[in-house]
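First comes one chain, alone, set out as structure tokens in the form predicted alone.
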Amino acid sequence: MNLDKTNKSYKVALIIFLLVLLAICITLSICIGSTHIPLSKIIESIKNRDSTGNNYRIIRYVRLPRTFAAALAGCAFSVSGAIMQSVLNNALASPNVIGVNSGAGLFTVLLVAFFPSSLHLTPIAAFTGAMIAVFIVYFIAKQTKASRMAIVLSGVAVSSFIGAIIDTVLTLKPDVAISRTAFLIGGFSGVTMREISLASILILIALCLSFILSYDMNILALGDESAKSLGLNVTSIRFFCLVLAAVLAGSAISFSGLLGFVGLIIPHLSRSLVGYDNRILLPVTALFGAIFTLMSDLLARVLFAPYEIPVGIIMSFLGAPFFIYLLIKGKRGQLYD
């Protein structure tokens, strides 16, 4: 097989090893966790459909409902980046980097803090948060006229700020229905289809609307004096692609929780492996990202078991490293202006 990044059968062969791989990952995520049920069983119950079976009720209730959640996670939050880095020319943005993570994760700590009654609504709120974070923080960064290196501290100060204000309202609020740990670290435990059906919605036009825009993004990310001479609008296309990522962001918060670094590791890995394209680079990355989060949270069942650790803890080692490599790599020039 050619290995030609601009190959079309290359590409064509990479996204059906992916939806393989990808399959492969949801049936051992049903298969795998405190109860082994094989597949066979599996298939067994899902066609008896006996509701009052056991396996039935784990692969119904429990297993289906994390899966589900951790594919769409990853997909949106490795989505997210991979249109941050390319709108804002930052190979360093990512929603936990830049403080989207920490105002969605905000807005939705004071929801369920205040407002316990409309639970319902912690995508919209999750969202929300996130808009104003990442607006702020572009704000910022545009205020001081500096290099693109001024996103990427801006995000480190916002998020610092806005989880001082989380760690108060957890304080002060410590009867808040919400596990502190789980949130704040990220995971899946516990995820219930009625929690993700709103953000999973959201989740999916988002999507569909960042592969739409995928040329745009191309020519935006040729640099802003480029793309206005080829009749692109900058600033309209810029505000809805941050719009756009901070809707796949924030809704996947809702539920996850503040996951880090798959929106920051995955784009790299996926440009790696398809190049700068984003009409075929987003869809690998969609791909690559819900295959990354099913993987980290199947050993985050199964490295300590019968315990379980959060999966943002598995993600949190695997890009803390490769966030200081970036930073590393950034000495050549790749990084700043």
Second form
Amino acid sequence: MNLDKTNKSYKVALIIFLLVLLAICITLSICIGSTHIPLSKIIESIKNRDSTGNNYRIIRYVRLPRTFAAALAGCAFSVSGAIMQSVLNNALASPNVIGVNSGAGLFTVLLVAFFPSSLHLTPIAAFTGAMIAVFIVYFIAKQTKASRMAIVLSGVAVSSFIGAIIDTVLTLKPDVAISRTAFLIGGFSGVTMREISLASILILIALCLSFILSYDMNILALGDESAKSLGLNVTSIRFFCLVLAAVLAGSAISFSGLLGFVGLIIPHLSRSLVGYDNRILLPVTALFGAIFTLMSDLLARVLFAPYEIPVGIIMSFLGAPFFIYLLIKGKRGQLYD
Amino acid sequence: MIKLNNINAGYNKVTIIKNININFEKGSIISIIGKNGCGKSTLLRTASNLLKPFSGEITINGTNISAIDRRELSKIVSFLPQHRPVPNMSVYNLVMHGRYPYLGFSRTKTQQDKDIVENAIRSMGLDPYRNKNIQELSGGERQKAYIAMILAQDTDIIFLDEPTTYLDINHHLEILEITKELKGLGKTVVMVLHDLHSALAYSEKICLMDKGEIVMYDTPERVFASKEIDRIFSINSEMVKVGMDEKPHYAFYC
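Next, give the form predicted in complex with the partner chain, keeping in mind that what was shown is the form predicted alone.
Every component of the complex follows; first up is the chain already shown.
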């Protein structure tokens, strides 16, 4: 299939297609679960607003928060990955590879373990952890002149170090208020609107800002010296973009746990569809991320129904082969060559 | 035009170039030559404000360069680095990036931006490649695409860091001819060149450097006659006149 990725009508058609797909996924996500609720019943119960009805309560307190959380987390992780890949010029960069996920995870676990009365501050804690990880990556990128290998290797090192601390905390305080497996693998089971309200505001603001900065991210692809001589403030733009990536990943982690490959594979899939122009890549990545996560979550619910497996497992099953495909294809970790 | 006064600069507190005093005159081609590691690229980076000097000042038409806003400066000075990533984008988009300093907050391109980009693409003979990906182009075509971007940036001063290195001889000569055309448009072209003959044959002025300092800044004829090139590179040289118009040709040998 040889599509002209620069063609405007192709882009518009793709966006419309993804929006329709997203709408279908959202509907399915609300309908399907351990109790199947047909669409007609959903419309009926929303119309009646019958707060005592079973269907209404399932939709209001289980399905809607879960659907919203999955879509939002999918958007956030994917766009976060796309931003990191662009500004670090590294095909292997994504929140989980370069240690941002584990940084956010650590702070979330610390908050839950030692300040259980401040659970509503989870997004802030996750964001702080993500930021610290980003600071480390940024520092390493600067020291090594953004050497691809150094960033990925240090991400692996930072992740395993932080992972060890998380494991220690969870082992020493096994009665913390989060489920260990659910958090480390990632999932949306039992998520509430209250948990995601602050995170969703942060994610939406960060998404808007990243769309605004998408053209500047394109200029970064020319290399630091060319970008500077075109008048772009390279250091601050790169740093600000990484902060946005940290806000996105950190906020999502606060309610979804450490979701794996979505931040790595979705930007690559989107790039294969629309090319490298961040102005179209970021919105497509956001939509694709939401769709992929909703579908994975659906699979997690229905594959072994009535039992449910954490969505992170499904994502890794789908993501790992893609990662290997990426390596075999010989991308050598570089995005712009 | 652009003047460097008592400049000392380098990286990580290590001084690479010292006591640099030079004035790049408007509408001329100036080549910087010297041995590897003598500070040619550092001089170029410092003059284009990519590298902050340790001491000294740089002025453009009398205004201190650090007093000029980043955006405004990029409308006056452009720089083509030798090493850069090869972005995954079309020639048209690359050239359009040359208009970045002129775009407003919404980054919307005006008809004028589009016209300038069209002209730049046409004048570099890149029309057949406009929708091609930069990564699919040969080294020579790629270099022309970058120069088209610089052209779209429409600055009075153009710094080129080794624009002909690794190119085939036809593209090498083509790029040098392009610098002449840029000069014809009233631009000041300052470039680092490795090929001594090209530097002497195409420039109005030669800046000869050694160990971080400017040894000589004069016309090619005078620099060549001084035998300083021979001394610095430890080589011998000869000038022969070739062709009907008896063009000077510079030969270097051990």
